[in-house]
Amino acid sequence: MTFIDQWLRTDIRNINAYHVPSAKNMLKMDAMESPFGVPEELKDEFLEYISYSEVNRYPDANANELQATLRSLMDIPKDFGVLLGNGSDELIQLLSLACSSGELIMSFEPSFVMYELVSKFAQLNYHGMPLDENFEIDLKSTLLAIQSKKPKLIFIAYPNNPTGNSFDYDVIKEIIRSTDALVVLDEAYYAYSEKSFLAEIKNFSNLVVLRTISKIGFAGLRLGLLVGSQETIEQLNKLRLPYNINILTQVSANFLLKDRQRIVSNAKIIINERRRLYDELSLIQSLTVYPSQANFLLIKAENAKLLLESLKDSRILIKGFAISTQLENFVRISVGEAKENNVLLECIKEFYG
């Protein structure tokens, strides 16, 4: 037995490590990021903005200017409190942290799967309330799971991961109402959904909302935040890390996200590529388009396995997803801009025939 058999803990020893494919000199269409990054016409002016940050100093710890850009850019109500944190996966590891171990996380299957990885680093429970065939919420088994299981923290993807789906507004209400638990509408691609709950933490004192500006060009800033009454966030900060935020992401999102129209004028153009592609995609025989209201496609598809394999021989990323799970003939497609989603369907069409 070596020493790390004898130290680390059973249970990390079996998780597998979260594997990211490599991506070098092909067409990345698989993780949901944004096509478009600095301006050309941008990054000079971008590139000295930076360089006058004093990287031999320690950030602005609570990240005040970044908070301020961010609630112009989303819209968040002076009111409301901003936690902010390093991409939101780690806001997702701060939340089981505020758990008492043993204490159940909730969510839904299939859905993001860092909501249960978390919960096995925090020695936490998991419990997945499975959804239906098309993908949404059975309320009336998921209000009795609530009641029997009493979860701490009830994590929500809206619009769903992998599916793109947003679950019926209606039905999110009456489990926020029906629990004591911490609901967290999870909002990571609220530039191309046509609802949010932001407004909705004024009514409910068990919600929070948490973003990020992965999905809107900014990836490799690694920016979340969480959104929630003044006193949730307050007791929440506790747990957040000194100088999470570093000083180059602050720069770099102070100056990128103040141009708000650019923003959502991308935006604009990934929900008319998304409609673009569904509708091309969905002639094909042989693949079953589901609608979607984020940034990618999840898509039922014959020979999924061998469709990825030559994809990814004409230099092209997609999501597959592992064999005997509810997905392993599905695939998800990121959209890109008009020329990259080109290439994908020409190369799709020409697999099927």
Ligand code: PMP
Second form
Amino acid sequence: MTFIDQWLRTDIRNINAYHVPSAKNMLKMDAMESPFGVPEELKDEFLEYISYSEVNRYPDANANELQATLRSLMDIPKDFGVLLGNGSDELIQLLSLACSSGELIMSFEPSFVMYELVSKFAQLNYHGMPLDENFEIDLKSTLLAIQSKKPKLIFIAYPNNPTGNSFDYDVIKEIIRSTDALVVLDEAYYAYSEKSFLAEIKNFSNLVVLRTISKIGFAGLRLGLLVGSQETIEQLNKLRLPYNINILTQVSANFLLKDRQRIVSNAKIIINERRRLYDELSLIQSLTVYPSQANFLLIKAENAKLLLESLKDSRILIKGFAISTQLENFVRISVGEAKENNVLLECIKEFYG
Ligand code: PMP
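To test you: the structure above is the form predicted on its own. What is the structure of the form predicted together with the named molecule?
Next comes the full complex, and the chain you just saw is listed first.
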């Protein structure tokens, strides 16, 4: 037995690490990133701007300028509190730290795997309510489960990853109303979706909204935000490590997020491409494409594993799911820009002949 084997908590030894496949020289369509990076015409100005960063000093601990930038980009009302994280992943973890060991996190299955993973880190229990065959919430059984299991935290991805749909707005409101849990509406894909729960924060004291800049062009900066009432955010802020948003992220985001027009128009391009991919892929008999409010599509595919391998051979990375799970025969594809989607479509059409 190695030192670490006998030293480490058994439950951590038994966790499967979060796997990120190598993407060298690949067309990345597996992780819902945006295809749009720093615009060519802004590169020199951007470099100059970040070169004045005082990297010898700790960053602004409260990231005040960045908070203002995000409030303006996302229309966050002045009287709501904002908590910044090193990616929204960090905030999901921070929320789990606020629970006492043995308490329950509830979410839906399938949904974002991080909710279950952080519950393990923090020695919490996890319950995933199964979605129905259209990946919608079964309200009746969810309300019963809330009554009997008394969750402390409920995560609802809106739109949901990996299914792409947004659950019914009124069903979610019922859930928020029915529970003493803190309900986290994870709006990672808000830019591609029609509705948001942001404005509902004033109506429900147990609601917070989680967002990220990862899906709108800035995954490499690692920046997420939790929005809630001032009191809620003030208390949760105690769990945030000081200086968790590094200076290069603060400075870069302040520069890049000011251009709201570009961010909105890039999202529109992706929404149009999503429609085109949906239409074209739906014509292929071997595929069932699910409607999406996000920047990816979930697809039920004949020979899903072979399709994945074939695309990999053509240097296109998409997401598959573990065997013996509900999504074994599905793939998830991030929507790219037109020329990327054309390459993808050509390869998929060739695969199915
Ligand atoms: N929430 C959802 C629903 C996601 O799909 C993801 C990323 N896949 C995240 C949160 C994490 O985003 P990040 O840590 O990059 O902000």
